[in-house]
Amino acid sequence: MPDRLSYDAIVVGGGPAGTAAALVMARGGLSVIQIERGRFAGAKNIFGGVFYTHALADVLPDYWERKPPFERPVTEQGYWMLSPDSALRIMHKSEQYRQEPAGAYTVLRARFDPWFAAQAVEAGALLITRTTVTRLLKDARGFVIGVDTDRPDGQVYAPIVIIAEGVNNLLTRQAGLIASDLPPRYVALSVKEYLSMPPKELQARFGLAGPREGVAIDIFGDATLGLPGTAFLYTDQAGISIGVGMLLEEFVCHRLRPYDVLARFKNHPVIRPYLEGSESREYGAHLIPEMGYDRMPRLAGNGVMVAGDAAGMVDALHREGTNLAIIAGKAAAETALAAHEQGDFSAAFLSRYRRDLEASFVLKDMKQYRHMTDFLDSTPGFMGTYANLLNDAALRYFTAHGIPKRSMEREIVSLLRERRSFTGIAWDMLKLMRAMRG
């Protein structure tokens, strides 16, 4: 019998939390094999676009030395409160922003992906691609061992395994980490559009000084037919990104084809003049879990860790992800680190990795922000009815012009009873605090 392919460690998954987690596990001494479904690390992977680097300075202090590819930093950023006909803007720029390396930029990750998997391929890891992990492989004990793939003879043995899948959390429910699959309720839709335009003109169109300046804007309200969602629109070195997320059940109930409601936003007044001339040259849909910090995965068992969207772990409201799974990529690899020097993969050892993003931002805001699709699910026109309203109560504002402020105050009151009583409003606000305290 042949000698089996064995490694001190196995990660399932090209993404920012494998790779995080095998760059950190190569660069401690480990023998670490990174198995990738895609034809190259990111083949696979689509996000809005913007990526925090306190996540990737953790993993790699050096990082700017080696010139990952960025577009372009994020030098100004708010949301718009969409409208049918209008656009309420709350906008942000500082020139702390513009400190380099910045805090934020946008990202394309087909381009970032492979260069971070780069890296942890100089530290040493091997990178698979074009295969697929199709089961666990367990010992009589009952704990992970190594994983098959879809290769002839494809088993490979280790006495860890950290699973990165992505949403699709086949792996995670073969380790018993989860009951089941995720409920439409729980899963958000994204699909995005990149389109090209010159560097110029799109800067022109952004009010952007030169390729050192970039706009990060989420856009809420009509923008998603005024159903829990949100929209958005980013900055790259030479085109745009777009691109409308909504809760799957919301697609399902109201029949919506998600192409639809992206041309629709794209045919909005406010933001069909900054799309003129451009042209599409990337067009995609990714599921996000949003399961929240009550319905999450246990992260560890006997001789598996999962990490990044595969344990849910996403802050919609923040627009984060590829650094809660950076973090947690690297909480992950650290754990079988200290695994492999005592010896020990139970589930009762590796639960360190739980305690340690317990007392990091990673757990803190997810378990903050526990309740924030509750109540979304609950009050489905809170983005529609407030959008418009304060659309509507701006308009008037503005075009008081010729009649009496206190005229024009009435009037707005009268909205506020229209669309929703002030009994509603407090309430609804009283919900959304609570929510958001977690």
Given for the second form:
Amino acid sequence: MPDRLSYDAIVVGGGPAGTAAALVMARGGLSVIQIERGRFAGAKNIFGGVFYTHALADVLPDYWERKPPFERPVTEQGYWMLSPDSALRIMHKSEQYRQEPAGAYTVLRARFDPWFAAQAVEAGALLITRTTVTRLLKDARGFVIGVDTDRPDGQVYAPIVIIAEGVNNLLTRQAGLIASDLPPRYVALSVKEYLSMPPKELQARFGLAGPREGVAIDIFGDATLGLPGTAFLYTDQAGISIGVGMLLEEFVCHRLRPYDVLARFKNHPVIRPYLEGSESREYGAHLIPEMGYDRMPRLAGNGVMVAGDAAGMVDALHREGTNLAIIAGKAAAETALAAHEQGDFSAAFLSRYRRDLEASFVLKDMKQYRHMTDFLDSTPGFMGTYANLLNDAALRYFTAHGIPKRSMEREIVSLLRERRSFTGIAWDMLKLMRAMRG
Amino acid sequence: MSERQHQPLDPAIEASLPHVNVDDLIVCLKYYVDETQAHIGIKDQHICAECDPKPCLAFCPAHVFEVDRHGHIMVSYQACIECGSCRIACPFHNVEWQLPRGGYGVAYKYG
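Switch from the form predicted alone to the form predicted in complex with the partner chain and print that structure.
Below is the entire complex, every chain and molecule, led by the chain shown above.
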């Protein structure tokens, strides 16, 4: 056979899962080619975005010396429950968050992902951008032995392919690791705007002492029209990341335009003052796989493993994803290293990748929250009902009416009963608890 | 599509939704348009003609889909931000969906 392009391993995708895999394999001594369809790693990537450093430390213990392009540490975080004209806020701010490096930073992905990919390149991985993988190549036994790309003579061969293609899981399906496409009830559509604002102004508005403080707020209720979903407001170095996400099915069934929902949220009387005078720099959209533990693809086949969004590795409740992706990429890479040592690339051998993840927080958390999406889907009014209720109750509680407090308490109770019976509430809470306990 | 029956939206909430021109949002985006090849398209226009709610006109975050005066669906693939919603949510799976060729399509500056 004429000199075909061969490596020890191929990684499809330049996001966190793919880069973690490429980095760990390159450090382990394998020849690695990482293929990214964008003009640079991260060109297609967007998230809220809070990034958790524990996963980065796991693959790059000296990451802090390498000056990652973080925006702001998250030193205050919490939840806002919106009704159409009010907000009830539960925020947590602590000196404990001020240690450096912090546990969480806001990040802009078109800045962060190229930096992360450069660390893998430094470790010896070959990063090829502007190249779309079009299909997997298989041998007669059905083992994945490489990929075809949209470059002329673009076949590349390796005994192991790690798919980190993201939520649009075309290759994962072609590999036969997942039977059918994700239904719109198990995928969230999120839209986001990045708004620029001078750091001093930003810090004054959000009560931040300087560039080493930042806020991450997750917002429920009226932000998503009371439908299952969340909105977010995060501070970046010189700007704000603001967005709203709901199950795709909600947009379909209610014929909602995502950008209208975002604009409505930005115009909420509690939100608007924070944004005043800011400039819109970028708009984007992304799907989030929320199929949960029970609908994940198989994680390994003959000659192939899948990691990150492509495998549905998201914990929506805690807005985690990139950290799961990095840990999974690393676990897949370690399995690839062991496979090379043994010369065994069968699905049976590669199944140790899944065993490693089952032992880590990645699949433990996914298992615990396996019913979360179903809970929200089966209780569509949950967020709206309770966010409104809490705000109405707070208004009664904080207002002096000249009526006895005992009457005020009774009013609050009857507010509750007007909207949801006690058995209804008990049932909602029981379902929520079940969804949280796994 | 779903086992759940969707309650209609509260009319007050419906009325509170603004009508945003998405062009004002995507004007900030950097695209490298593949002039020779569209990465998304309609498989069968007849199916779209029969599709009554045409949800793609609403849910696509870049408003890529529009109806022309002959009732055909037009696909402005140039504005696509490659999220994949239409691939998944078209009720008839009638969207031909590929990734753009390498280097083409949207390129986020912030992300």
